[in-house]
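Read the single chain below, which is given as structure tokens and is the form predicted alone.
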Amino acid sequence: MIIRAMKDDTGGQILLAVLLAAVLLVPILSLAVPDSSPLHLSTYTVTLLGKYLCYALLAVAVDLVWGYLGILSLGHGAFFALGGYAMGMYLMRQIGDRGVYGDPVLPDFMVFLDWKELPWFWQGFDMFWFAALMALLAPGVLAYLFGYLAFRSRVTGVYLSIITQALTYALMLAFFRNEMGFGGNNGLTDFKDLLGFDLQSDATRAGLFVASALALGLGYLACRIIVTSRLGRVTVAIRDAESRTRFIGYRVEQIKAAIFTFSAMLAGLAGALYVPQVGIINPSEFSPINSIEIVIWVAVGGRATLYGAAVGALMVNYGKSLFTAVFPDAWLFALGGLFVLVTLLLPRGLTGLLRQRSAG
């Protein structure tokens, strides 16, 4: 199946084999490597280019349901953002005594806001199998439940995305309320180890950034059968003519919920595995400009591609990154810019650019 998948994906084969030697090379680089030699990779550039590879899973989820179903998602960010608290609330279950006020069940937030007893949906996340399977079921449910009732009333086009993201900015807003118990404002932070590792030792920090690579690669083949597959005949039959589809006598609106939904789950693995990485979670991921970036990211490295969105991804923010150092106050510009020039002049994105160039 996967042989299959593969066949005739020059790119994806690309894509798969980078991840392989980077697998491979970067924890070399990083740790048997001496810290004065010029080939030596630093933790700090560990933990970015891990990062770019959530965003990199992050987008190729995206480009399932853009680029093959014909749904432009403008709430992906919420999902990503919903795997990443799951992941959040593990690791601050593992502070336990060792956080500011030293209690061993609350965390900080709660104990500063005079909360007497952990909530009932904190219960079970100080399992690490727990939190995992919640990354993957709450952005699953929340997107199976959401795609039911506007596929079902045949919600489509630019309304679709206009509501996907009111749902991204009113989980925002929900969680900046301290009351929710996520963390108010400050979201969840000051995070002490992973699995009983040292979250803040270079080894951990490669280690994340393996699961990283590999969670993309695995990603990527599952998003390639499914494409491939007759389900992803069936799914570009949708985006091409739903109406067509439906009367043959397909169930339009299952495919489509079945889809996104699945594309929800990979997004709330990649923020599971973000969220370690850098520390952090809070409502902001929740924010809409998020999820508009991914589609910018997806737009310039090539829709209905798949490893066209991971490359966009990567591009993408190593030059935010960049920009951001070299033109801390017009990066926003270059990226706006960035995505006109795409949208205009290579509307199928760097990698369209590039198999036009070779069929020549």
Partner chain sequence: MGGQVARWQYLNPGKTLAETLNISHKTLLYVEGVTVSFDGFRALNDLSFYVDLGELRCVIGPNGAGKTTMMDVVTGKTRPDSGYVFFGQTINLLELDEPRIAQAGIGRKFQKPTVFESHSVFENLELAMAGDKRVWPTLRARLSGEQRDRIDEVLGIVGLREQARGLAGALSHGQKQWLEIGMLLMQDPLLLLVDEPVAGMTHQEMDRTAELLRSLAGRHSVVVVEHDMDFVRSIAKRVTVLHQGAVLAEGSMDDVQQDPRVVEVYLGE
The other form holds:
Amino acid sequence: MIIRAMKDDTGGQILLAVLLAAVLLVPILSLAVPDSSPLHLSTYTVTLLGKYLCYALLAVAVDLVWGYLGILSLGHGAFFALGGYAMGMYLMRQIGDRGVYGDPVLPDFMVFLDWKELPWFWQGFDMFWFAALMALLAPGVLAYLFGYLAFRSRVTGVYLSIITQALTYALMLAFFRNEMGFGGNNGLTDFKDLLGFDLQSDATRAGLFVASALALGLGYLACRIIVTSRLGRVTVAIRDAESRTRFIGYRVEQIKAAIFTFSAMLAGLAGALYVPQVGIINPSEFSPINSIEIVIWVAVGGRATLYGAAVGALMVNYGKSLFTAVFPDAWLFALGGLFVLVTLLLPRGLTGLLRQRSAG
Amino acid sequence: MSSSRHGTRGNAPILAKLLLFLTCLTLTTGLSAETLEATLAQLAERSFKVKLEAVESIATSEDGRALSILEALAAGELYTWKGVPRVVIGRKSGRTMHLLDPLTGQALGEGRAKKIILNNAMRVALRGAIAARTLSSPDPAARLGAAREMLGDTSPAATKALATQLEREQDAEVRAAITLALAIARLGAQEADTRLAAVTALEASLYPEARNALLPLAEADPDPAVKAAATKTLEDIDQLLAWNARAETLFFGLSLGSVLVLAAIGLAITFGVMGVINMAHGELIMLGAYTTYLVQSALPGWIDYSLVLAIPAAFIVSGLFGIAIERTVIRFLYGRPLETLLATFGISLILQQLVRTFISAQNVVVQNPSWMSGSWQINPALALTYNRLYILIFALLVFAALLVILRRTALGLEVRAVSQNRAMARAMGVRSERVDALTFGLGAGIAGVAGVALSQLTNVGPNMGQAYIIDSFMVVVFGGVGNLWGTLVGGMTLGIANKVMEPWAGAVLAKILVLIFIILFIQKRPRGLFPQRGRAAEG
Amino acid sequence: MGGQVARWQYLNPGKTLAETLNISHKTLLYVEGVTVSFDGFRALNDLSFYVDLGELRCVIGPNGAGKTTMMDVVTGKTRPDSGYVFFGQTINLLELDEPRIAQAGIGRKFQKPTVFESHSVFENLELAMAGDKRVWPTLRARLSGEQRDRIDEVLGIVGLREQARGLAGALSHGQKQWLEIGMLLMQDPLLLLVDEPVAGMTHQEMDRTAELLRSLAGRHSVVVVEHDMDFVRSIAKRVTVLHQGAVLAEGSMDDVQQDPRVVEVYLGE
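Now show me the form predicted in complex with its partner chain, since the one above was the form predicted alone.
Now the complete complex, all chains and molecules, led by this one.
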């Protein structure tokens, strides 16, 4: 199945090979090679790379629904953030009595708000398996409910994009509220350890990098399996001629809801891996601009290729790191210009350009 | 005024001045001045009790100048002159203190003085006394103000002053105010009949003082008839107040609605008529607001007029930006709405950064002209602020103007033709490219005009556009794409819904609920409140 | 009642909707008293119309007579204001949505040919193939040898064997029409609704299409909506004339053409 899925996907093969190499090399370069060596990777770099991989997974998830199903989701930032909050809640509970107020159960912000007991929706988050499950289920259930309602009513195209944006905007406003019980403005932070491993240690960071690379690799494979199956051909059929697909007997809304849900869960996974690496999750992750930025990563890489999305996410974020270090003020000009140029001049993205070159 | 004071300031010995002053005093005011002077001296005492007596004595004095003394005292301008046993008016200018005679207003030069300290009882007495004295002022507006001031003052002196004034009062409005104040005062009367008459007089009064005064009677008046009447009157008043509160909510809702309509109506054109998703719409609004700021900065002395000037300026600035965006980007993307969304989002980022780089990353201060401030007091429980009122009217005017442009002008005809059937319109000789550019420019220009209005209500900063873009899309989608009336009704409905929910849900939750409502609404009616109907729309 | 049964049967994976079809009366499609209005305009006006098992029926009528709306109602795209539409004796089509109607055995070709342009011709037929079209089975679906043979057979019927591996988007207009008919055949429908199959075709293509549709009748019931009178004459045994949303005349082509009301409608007053 995997061989069949990857057979004609040169870009994907390269991506997986690079990921495999990174999984093997990065921990060695970070942990075994001495600090003095030029080959040594600092913890900062490892964390940065791990962050990029989470973004890449997120971009692959967006490409699955945008490239193959025609749904321009402006809500994937929300699914990412929900996954991140689930992980953040686990990490908060791991702090235990090491918080500023030293309450063994309640996180600091709850003590600060003078709450007496843990709200019901925080129950269970002291267990890693539960939090991990929620990181997938919370975005998955939301995506399924939202998607099923929207797709059943045949909300498509820009309308769908706009209401996905409204969804993430509403969630952002909600998470900003202290009463929601997710730390309000400040979100969740001051994490100490994950499964007993100190989050600040080099080894944990390398481990998180490896986990992110594996998640990206497996997520990529899963998406490839879907798009090379008959279901994948049906999604493209829906993208190109939705009503025709319906008239040959496919239940379009169920297929859309299923793919959308799967994609949201991938986004949630990416968020869950992202949070322990950056050490904070707050409501600004829900901001609509984040969701649109993901779309531009996909567009830069080339939509409907999957590996293009990953490449786009890595390139744009690397560019962002470079740019904001050198000309912090110009980043928005560059990003804005990127949006305009890619849509006008590179509708198939950079990988499309490469394929054109190699074909012609 | 201050220059004249400075002009008369001299270095003559204090004693000589004092002598001169005393001479003047006896010459001009005679005996009553002496008594007033004596009472004034009492104010320099330490004891609050003595000071209070002095205030009461000045209040009942026949002397015409008593009022200005009381006012000076209330304003904290009365001082005791250090070293000289007399009370003076002191006005600080920088580090120096200019002293004036409280009876004549004559300048006494500079000196060190100690402020006369008031306590609460004195303040209450002062307010009542000033109002009671103002009540006999020749100016009806001052009398009206005094009568309002005396609402709830149940002291015998106040009652007496009110009753006296009522007998000779000619002005109807002032009479009504005095009657009301008197009724409130008489609620505390000994005789049940007087109280009953007072309760009846307070029927349908919306002054909070009336309601407060009625409360104890309704709860525990010894006379059952008075108690019943007070209870009934109170209920009626509460009902009236509730209606006024509803009217106020409605006004706030319409006000928010008008902002939404202003923000969304340009979008209704670019999205509804042209099918273009313009994510930079919010930034075109922002440009309009910044134009207002620039026009005000260019004409610093003309704040009252520059706002009016900013309307066409903002229309032109945002409109030109819109045309530029259409010509350079959007025209290559017709028929690909999702790509348009991405490209215009990029433009929105660039516009934000332009403002940050060339003007400021901070919010700028846009001033309100004087005619926009203040409020229209419809009754004691309902006041509509002028800025919101004008913006509501302005939104309706813009809406009407847009309807006229689309329905009655050649451009409007061409716009509608191109939006319905581009190929056919071109075949008929419509230059569709020019129409596209102008339509987009019109939508953008209206966004700019909306920015002028918004600059009067909210902070003007580089991010202000982002706050409106999602709301604007919600309004257009909710109202029904391609239908201007839908945008008007949709915007107003959402505005009112928001404000109705705010009291019990809070502002943020109300907004979230409205968003959720729209998301669910679109599931039920994907084409909005006023869908474009007919066979063509089915496809 | 019938709809209830059909709905219940749909939930029962043991028996597909198509298997519940009852055609003991030899009539496949019942359209009775159907009215559809758009903004006060009556597209269908108390239309009654029946299709027998295995028959080839042509529907003609001037523009706006309601031909396409009739197909929209049968396939679930448009809901009528009143009336009944039954497939066989038991299946109430008004209670089903488009995919279920398709699964029950009704295929439709649109006026404007719509095929999946970024898939190959072969894949287009594969997607249309009858079978379990729910999410999970579709994800796990593999083509069996038998299914390949069936696709190959249909490719032969519609004459696209040589283009099988090419993208559907690269086909000519006429070939797309045939591919769409081929996709209908893959669904194994009992009833084919074919909207203007020869619009924009050359004479040769038209002849082949006529042959194709004639060969389908018998195994399938075929309803063809067409403007081209020569084409209709070449294939039709029975013709229904629609006018202002109702049936004006029905019978053989000759009968219909001699009907004074039909002449009036087509030639004007």
